[in-house]
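Here you get one chain, nothing else, as structure tokens; it is the form predicted on its own.
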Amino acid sequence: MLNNIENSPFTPGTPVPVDMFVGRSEQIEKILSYVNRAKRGNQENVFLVGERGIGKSSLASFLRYRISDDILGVHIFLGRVSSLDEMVRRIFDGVLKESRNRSWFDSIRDLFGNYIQEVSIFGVSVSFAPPEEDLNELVRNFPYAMANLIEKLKNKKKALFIVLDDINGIAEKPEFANWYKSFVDEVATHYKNFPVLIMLVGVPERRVVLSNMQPSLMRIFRVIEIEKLSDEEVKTFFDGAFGTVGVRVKRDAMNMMVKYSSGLPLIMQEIGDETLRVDRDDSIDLSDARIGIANAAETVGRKYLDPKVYKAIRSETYLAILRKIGYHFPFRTFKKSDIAKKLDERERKVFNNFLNRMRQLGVIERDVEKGRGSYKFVNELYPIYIFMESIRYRERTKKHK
């Protein structure tokens, strides 16, 4: 079993390998149609929207793989990037790295000129490193620079596919919204042939922020929303992943893992990885699944919840309240009065403080549509964590009996 763990097919925290990708057929078909439009010379703009952990990056990676024969794709993770200069530098740096050891690299090298740095640590690599004043100029003349790049690639690739992932930092900046609108307008008015598809990847809140800062910007994008995977798609993923290491999953164990995964790839990866670590006989039974899910709950809390949130909800009283909220899963909303009925005297005394603290931390907000005393979680990950934490609690309680 040690060999299975060392060769685990699960990749928590990173996009799923393309050979393990499941679902999203409708969204893939739509985006591929926009890719085809880009290949015909139309500049396309897509906004891939979905909750955290729902598999946006995995879908973007899969699409990049699917179209790699005749399109140059670059997947840029912006993380905490908040400046246009660094965003544009990373775009061209991504193009440069994707072109390394390709037949067209010399053409790219000529275009990038003296701005290429070669690094020989752990093998030779390249990076794009222009001086600040030239980078500022590149930001201002981004369409022209892209047009020159397209010209260099025209005999090798039919279009560029640029994924700007994890845009949380840059999307908060008004200059990004204004810059992007100006970029699209300039392309539309000055370039007849511009085979580039740019796909922004972000949570719904980022789209709202951009829309508020530049209302006309959202009319530019073809919005693709992705939802949770179906139970059957989750099962297909687990069957394939465990099958690659020769591990069989019993039906009741599979049903439990599917249920607690809640259709979120992020949770699927964590549950699969932790359950594989528990298994000792290449057969996942119900006991393995319970322990794996319990361990995954702790991992999810530490890795993906805001540290302030994770610390706040670790008190036994708050956890007890959360577990009683979690009994109603699947849910995204709850009524204060419904939960209060389930609390003991000690929990009722701190319930108002609990609600206020969760609102301050951005975990819940008032649900105006459901009426007075109603609340909703701002992120799908919170109720799923609460749901998983309930089984962790039961497993821990059993051990102490």
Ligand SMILES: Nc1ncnc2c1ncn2[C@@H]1O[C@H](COP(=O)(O)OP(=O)(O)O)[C@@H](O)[C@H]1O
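What you see is a predicted model; the values in this text were computed from it and never measured. Rigid core: the largest C-alpha set superposing within 1.5 Å between the two forms. Residue numbers count along the first chain shown, from 1. Compared with the form predicted together with the named molecule:
If you fit the rigid core between these two forms, you'll see the Cα of S337 move by 2 angstroms or more.
Core-superposed comparison between these two forms: the C-alpha position of F47 differs by less than 2 Å. Y34 shows a C-alpha shift below 2 Å between these two forms [criterion: core-superposed Cα displacement of 2 Å].
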Given for the second form:
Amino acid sequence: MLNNIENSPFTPGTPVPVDMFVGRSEQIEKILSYVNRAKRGNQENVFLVGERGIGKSSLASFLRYRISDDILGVHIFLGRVSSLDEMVRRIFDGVLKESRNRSWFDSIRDLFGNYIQEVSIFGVSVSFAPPEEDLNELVRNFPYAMANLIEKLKNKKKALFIVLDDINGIAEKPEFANWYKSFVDEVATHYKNFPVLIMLVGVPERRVVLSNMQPSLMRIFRVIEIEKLSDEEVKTFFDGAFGTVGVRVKRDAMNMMVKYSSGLPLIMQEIGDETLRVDRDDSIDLSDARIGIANAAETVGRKYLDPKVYKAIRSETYLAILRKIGYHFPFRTFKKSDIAKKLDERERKVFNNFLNRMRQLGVIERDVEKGRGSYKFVNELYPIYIFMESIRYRERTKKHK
Ligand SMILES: Nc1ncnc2c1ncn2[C@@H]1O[C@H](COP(=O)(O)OP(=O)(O)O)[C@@H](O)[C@H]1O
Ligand SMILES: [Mg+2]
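Having seen the form predicted on its own, please provide the structure of the form predicted together with the named molecule.
Then the entire complex follows, led off by the chain already shown.
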């Protein structure tokens, strides 16, 4: 049906709603057990790591739904935040927003002093806006402020579950590592009962950066990693998602969509979304899947690869090599020596540098299974996109001649 897409169950680029969430059961069990430890008064620290688009934020918001009613969960996106002041402000702001219109609001309201700001455009909302001196104070006395909050909440909430998502900006600051370390130390030495779990969320590089800055810091974290979904989980997702809009998926089409998803949640969402757009008869067949996947390759390329590759790589020679790979070897895996044969002398000279650069950018990786000199794109859609881009380039240059 034409209007399926209006209530599309697919959410490419935004955390998945609870009813469409698949997989991660092992990580969920673990984190919930740490939440229970926190509930018994142990301050807990979790570091959730995974590549971009692998589903960290989705897992964090799913967990917030899974924790029991007697735990207050706050999910804060730090994105570009790079100061402790702003980070701490957002934590209390999150608590405030989570508490407004709730039964426990009156018991914590005083803690926020006169700094609750009512914003009444587009409906009423509240935000926490203290002056700078008070914010500095909160940063310094964070454990104490938290302890007060817990005390005031204790009839309704037995623990706090605080997610600091996208710590990429703040984790670069040495202040952050130091602040966190002293927070944990102070809690350990001054408080018997501190039912707070803090979960940091970031890409693997952040973990390395943090541990270089404060080697002892990383010891306090329970590290949880998330990786690709299994093909089975991807299939479960597609079955569920297409099922909600009454669309059937033929078996060969399903296999193809699962294969191209490469276990990557973001790619799976893009493929589902594009394929649903193509469908006209509430049944996805092989041809719908093909077109959907090609369209998804376009979208993925434009959204994630284009800015990364075609803009980051200024060198015309690099671009020429990329087009040759796309044109001659539109596959997931390629051998260095096969590509080298297609290159001219200038291209061959920079070929090693090119490969290193592409690895740094997270576009390709070594294919260990295929042995030395073999590389593969990190997902199935990149080579398709690069192939289509090289064809487009050929068409464009032909016309100009
Ligand atoms: N467990 C999951 N089940 C279904 N879709 C998921 C799952 N995890 C992530 N997604 C989808 O994948 C994409 C990336 O997820 P997100 O949580 O934003 O990743 P990250 O925070 O790691 O960058 C989103 O489109 C989201 O809807
Ligand atoms: Mg995220």
